[in-house]
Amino acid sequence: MGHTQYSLSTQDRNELDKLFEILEHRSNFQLGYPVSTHFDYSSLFRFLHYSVNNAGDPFVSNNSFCLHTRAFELEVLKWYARLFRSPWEESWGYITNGGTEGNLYGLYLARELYPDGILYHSQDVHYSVPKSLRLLRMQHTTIRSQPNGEMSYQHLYETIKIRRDVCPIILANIGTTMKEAVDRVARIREILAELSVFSFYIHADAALSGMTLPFIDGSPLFDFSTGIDSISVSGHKFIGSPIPCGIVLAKQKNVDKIARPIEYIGSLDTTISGSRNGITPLFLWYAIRKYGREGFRAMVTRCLNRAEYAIVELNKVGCKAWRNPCAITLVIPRPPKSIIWKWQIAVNAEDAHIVIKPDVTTELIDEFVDDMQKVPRK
């Protein structure tokens, strides 16, 4: 008997073609969200023929399932450990589905270490953090933000002082979502020292800025040498990836306290998800090998120069644009719906922003400025 041949209908193929056309067109007008399309992973497409699964702890050998990319995952993690000055022999991490999972993991570790601790985060924290806190059932307190989006250190001091008998867990924004403001880890550590607080946990949410600040001279430090305990960075934002991804790094000694052996997979259960994407480690590995530190530094410098160019041009046409030091995010007044729709602008109340990613050219900026010039002024 012959095998039945199955295929899509003409209508189904047309629907896919239509979706592709929409994505191809709309990707040319995307200024509001930090998702770079500055990549070409076509040489890796052959790996999509296989079910690649990085289940379990990437640091533990697994002889029962061989279709994985854990060796490449470890190389990516080692590169990030050097970038964030975490001694490799004391480091642990894995490649996540994105910044939200990395933040959830950091908070999970903190809660396991300090079950009665209180999390402190600014009001400019990413929208996923309150959800993670509900999932983890963690006590938390919101700290006021300064106008630039950075946390109020005075309010942090006063709030911790009231409950300094309870271990503080602090989520430091290393580039807030709307304004790319940086909570200064050094100042946070000073406050803890002033209050004689010696048991604490600091998680750094560096979703976007984790891939820009290390390549900017004089930028604020936020790595493990400053006293953080874990960090989350997105891979699909500055580097760019067709599949959302990221990395989380933590201290091995803290992860050891939550590890559980799982005979079924021949590994340790240390990650949040069971089955993990084995393709995204190849994307990040490829980009890191292709560009290296010098390539990323050049890319960041171009973005900063274009961000400054955009500010000058927008202000020329009456659009008050500004940015925090070292930021590639420009804050602008909320534009009309037509601009928001065309350019896929991220908005929050009266503020909006655009992100000068590696794929944003001066020509694209000029086109956006031209559209903004036509906006009626109040």
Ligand SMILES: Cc1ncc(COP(=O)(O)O)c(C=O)c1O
Contents of the next structure:
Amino acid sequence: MGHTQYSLSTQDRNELDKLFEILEHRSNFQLGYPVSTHFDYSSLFRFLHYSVNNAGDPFVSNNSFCLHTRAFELEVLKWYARLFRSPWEESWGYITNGGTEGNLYGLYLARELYPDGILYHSQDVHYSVPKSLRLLRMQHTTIRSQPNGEMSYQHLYETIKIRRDVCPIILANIGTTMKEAVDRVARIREILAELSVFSFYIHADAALSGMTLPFIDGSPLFDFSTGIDSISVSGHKFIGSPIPCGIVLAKQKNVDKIARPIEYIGSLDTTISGSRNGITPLFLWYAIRKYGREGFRAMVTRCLNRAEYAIVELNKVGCKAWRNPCAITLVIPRPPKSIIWKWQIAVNAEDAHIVIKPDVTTELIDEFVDDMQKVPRK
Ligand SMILES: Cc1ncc(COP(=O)(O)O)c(C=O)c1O
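What's the form predicted together with the ligand like, now that we've got the form predicted alone?
Shown next: the complete complex, the earlier chain at its head.
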């Protein structure tokens, strides 16, 4: 029996070439989303030849399927546990598909622990949270935001006070999507204490700022030592990865309550996805080993300096740019369509923002400022 040789048609190959050219070019002009392209994982490309799959609980090793990277996944989790002051023996987590899955996981745990709990989140929450709440059918209440995007603590106080009979589950934004505002975990804890609420759950959505704030002296604390119960961070944002990813960390004792043994995979079913990406743990591991805390601290400092430079330069040309303390996100008035298109700007009503992530150079900022200078002012 002869073997047919299958291959792509010339037209299909051209389609791919065209797509590649677009991505190559447009990657150079991306200021609107906090997704860095400052990475080179080419030495890991050889792993793409294998069907690697981290299905199951990363902490359980008695699995007959050997094509996984769970040892590397655990190393990454250990690094984050240390960064977020979660004692390793009490920690649990896994590498997710991104910040959304980490939020869903934190809220799922909270709901399993407190099925009648009410979730409180601010108006500035990322859309992944309301979606997770719909999926989980959780009761929730929206708390007003302050103009800088941070939660109104007065409104939180008044709202929890009315329902002190029900366990509060609080979603703390550790860097909101549009303004990178930080809900203060210490202030939330004070409110709970003032209201004599001793049973609660706090999930930290630290999609972007989970990788910046720990490296900024004097920045607001949000780690496990401050009383959070779980945290979600995106991996493809500040660190950067060609495949979306993230980490979720939680308390082992809480996860134990939802774990189910599954004979087929020889593991515990504790994660949301069954099959899980085995390549992204290698990317995160590689970045963490390459840069370490000092490397990330230097990267964050550089971004903050450039963010300040961008504010000064934009203000000079009449663009009212501002940022929250410790933020690498600059809020600007919504620019015209041509700028939104060229720079792939994220907008929300009258506001827009640009993110000074590790791949944003001063030359790029200068080009953006130059374009903004040409915008007719109202
Ligand atoms: C505050 C916040 N939370 C969650 C997410 C979702 O993260 P991901 O896109 O990694 O799912 C984002 C993404 O922009 C975000 O800004």
